[in-house]
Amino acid sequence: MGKAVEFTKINKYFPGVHVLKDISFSVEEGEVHALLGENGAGKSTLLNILHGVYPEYEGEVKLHGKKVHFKDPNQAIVEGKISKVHQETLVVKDLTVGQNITLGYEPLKGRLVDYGKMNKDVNEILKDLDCNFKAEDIAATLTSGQMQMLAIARALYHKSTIISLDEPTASLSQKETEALFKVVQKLKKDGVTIMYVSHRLEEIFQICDRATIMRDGEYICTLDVGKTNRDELIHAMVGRSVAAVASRQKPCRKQDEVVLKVENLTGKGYDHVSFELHKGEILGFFGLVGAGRTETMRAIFGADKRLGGKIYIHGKEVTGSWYSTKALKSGIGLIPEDRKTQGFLTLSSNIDNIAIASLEKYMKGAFMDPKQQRANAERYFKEMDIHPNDPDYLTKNLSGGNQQKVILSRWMSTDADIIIFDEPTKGVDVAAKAEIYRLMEDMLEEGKSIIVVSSELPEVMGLSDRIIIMCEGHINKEFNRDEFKSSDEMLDYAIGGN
């Protein structure tokens, strides 16, 4: 087997930042090659160079021994036969699966789209991937896992020989993840080269042959996955040993005082949900995809309408119409699951994104005081070690972990004393995870109370004082910390056991 991809002395600059520094390594044909590193290590930037998103760079890229330099992603797909499956799958929900897969490259009969050929070709690919949906189905009806398969089918439609998967399992259930892994193994068998980006290290050991580690825009090493271990990978990624598993470092702060009480909360995706949150407590919510956890939290924050039930904050019932501005004034903050579309203002700087939930603090009379806004942002940039250390930088250009820190800074800048974290470490590297866990404990010390919603059971078990397990919109079981014994038992309740 030859080399599918070769990077030689790749350098990339953004204004004032040297993002990639002399990156050189190669990927073998027909292997599953992991690309690992902390958020901000340069993984996405390197893939964007490979896929023609960033045509301006120094150095050389070779595909199958031939030098290439793509000016845009279309050229990379058509001439290079390389495709990228993004973390947030790009799907036009009103179109059919077939239209989505062939979008922009539809087969024609004269000047019209040949729908017969399109559906026949797409269905052959879907059958090959063991997909349980058809080209004729509307994309809006697909699950997250099926949308991920659609994106892989799109790559195969272009006869791609190199496919990069960026955090492909971030929003998939365990069953969907297993189905994805089967497809990856099949593609490998067919000689397709896979570049695999994930922060879930257990997946790397399950599916990858070799792993290249990057740190701060530099190449560190390439390791044979079968001959390494978790600790060695983490150490290479962060340059030091980090506790990858969530754990409490400080004593329990839980008090008897109830700060939030929910009675028979009912809405789309959840039914008769009742629980209490105590002052100084981390209350964990665990469940599988579709359990209704996110929907419940959005209703508590007033982002979505509830159909029934009562919410009490510090013993006082919430009355009248309930929306996010009211929730914020009542001391509730929400860090949403989907930070890209709901977490921050896309076209705003870090300063503005940090200040947006506490604007009244920066008012001088009828006007904003930009000096105060900047001072507040600079304080959190230092406290949270956000990279690059530039409050004027656009938040959307930060890595996922650093975006999450900006959103955290926003809520720490407010007077909110009840913070809901929905998937707080989704797509975040091990070092940033440890930092986020530390910040949560700091919040408890300040007298705040926290709800953590997570699909990662070790995370919920490591952080929580209590855990509530949801299944199909209902609370199925509650565990106190001294009852956290078996993750299998908790998983059993999450899939409907009793």
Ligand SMILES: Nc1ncnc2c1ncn2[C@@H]1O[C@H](COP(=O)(O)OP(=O)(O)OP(=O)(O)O)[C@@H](O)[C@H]1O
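Definition used throughout: the rigid core is the maximal C-alpha set that superposes within 1.5 Å between two forms. Residue numbers count along the first chain shown, from 1. Because the structure is predicted, anything quoted here is derived from the model rather than measured. What changes on going to the form predicted together with the named molecule:
- Annotation for Leu307: C-alpha shift under 2 angstroms between the two forms, rigid core superposed.
- Comparing the forms between the two forms on their rigid core, the Cα displacement of Glu383 reaches 2 Å or more.
- Once the rigid core is overlaid between the two forms, Ile125 does not reach a Cα shift of 2 Å, moving by less than that.
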The other form holds:
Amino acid sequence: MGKAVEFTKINKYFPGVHVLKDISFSVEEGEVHALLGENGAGKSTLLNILHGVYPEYEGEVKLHGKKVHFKDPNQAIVEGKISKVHQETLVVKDLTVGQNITLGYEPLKGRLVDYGKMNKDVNEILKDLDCNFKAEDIAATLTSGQMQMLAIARALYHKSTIISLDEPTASLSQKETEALFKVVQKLKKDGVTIMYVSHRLEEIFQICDRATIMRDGEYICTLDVGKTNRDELIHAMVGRSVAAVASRQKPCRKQDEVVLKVENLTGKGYDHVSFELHKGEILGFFGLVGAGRTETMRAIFGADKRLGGKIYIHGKEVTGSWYSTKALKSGIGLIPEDRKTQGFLTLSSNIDNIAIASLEKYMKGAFMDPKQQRANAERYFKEMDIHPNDPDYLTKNLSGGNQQKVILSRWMSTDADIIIFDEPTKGVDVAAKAEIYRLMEDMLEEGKSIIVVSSELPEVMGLSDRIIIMCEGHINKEFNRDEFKSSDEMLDYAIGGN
Ligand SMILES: Nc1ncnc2c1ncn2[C@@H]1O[C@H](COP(=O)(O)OP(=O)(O)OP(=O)(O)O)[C@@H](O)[C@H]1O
Ligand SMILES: [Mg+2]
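What would the structure be for the form predicted together with the named molecule, given that what you showed me was the form predicted alone?
Entire complex below, previous chain first.
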């Protein structure tokens, strides 16, 4: 087998930063090759160079032994036969699946689009990928997992020989992830080369053959996955050892006092949800994607309307209309799961983005004190190790995981004493995960109480004093920490067992 991709001395500069430094390594034809590294290491940037998103760079890229230099992603797909599947796949929602997959390259009959052939060709690919949707379906009806399948189908429509997946499973359910892995295995069997980026190391051991590790824009090493282990990978990524599993380092602080009580909360996606949160506790909410956890939390925070049920904060019932600014004033904060919907990211500096939910804290008399804002931002930059370490940097230019850390900092800066984290470590690297867990424990020490919604069982099991398992909009089971046994048991309740 030859080499599918060869990088030689790749250098990439953004204004003021040298993000890729002399990167050289190669990817074998037909292998699943992982690209690993901390947030900001340069993984996405390297893939963007490969796929023509960044046409300006130094160094050489070869595909199947031939030098290439793509000027845009389209050229990469059509001429280079190389496709990238984004985490948030771009689809035109009003068009059908078939139209999306063939967009710009529709089969023609004379000068008209041949829809019959389009749908037939596309359905063949979808069937081959074992997809449960059809070329004729409108794209708006697809789940995020199905949209990724659509993107892979598009890659196959263009006969791609190399496909990159950048954090593909971050917003997939367990089932969708399994389906994706099956497809990856199948593509591999058909001789397609896969480049795979993920912060979930267990996935690397499940599907990858070799792994290249990057650190601070530099190439560190390439390892055979079969001959390495989790600790070695982490050490190569971070340059030191990190406690990579979620765990509690400090004693339990759960008290009798109930800070939040929810009774029969009902709304779109959840039904008669009742629970209590105690002071000083970390209460985990586990469930599969779509179990109603996010919807429940958004209603508690007043981000969405509830249809029924009562909310008590520090013993006082919430009355009248309930919205987020009110919730924040009563001491509840919600850190939402999706950093992409945080529109402000395109606008401002890290300092502004961190300060925006806690502005009253930085007032000096009637005026805003920028020094205090800066000091607050600097604190979180240090504690969460945000890269580059520059609070004045524009947030939109940070890597995905570092943007996530900025959002966490924003909500941790508020005075809220009940904090709801929705998927706090999505897209965050192993070292930063550990930092976030430590910050949560610090918050408990300050007398705060925490709800963690997470789809990662090791995370909820490692962190929580208590776990509530939701399934299809209902609470199915509750476990105290001393009752946590196996993840299989938890998973069983999450899929509806009892
Ligand atoms: N448009 C840009 N302008 C300036 N700097 C940028 C730009 N895009 C990326 N960077 C910087 O390049 C570095 C590498 O970012 P990249 O997105 O490649 O990291 P990554 O390894 O994919 O991280 P993550 O795991 O968080 O996704 C980061 O320090 C980032 O701040
Ligand atoms: Mg990235």
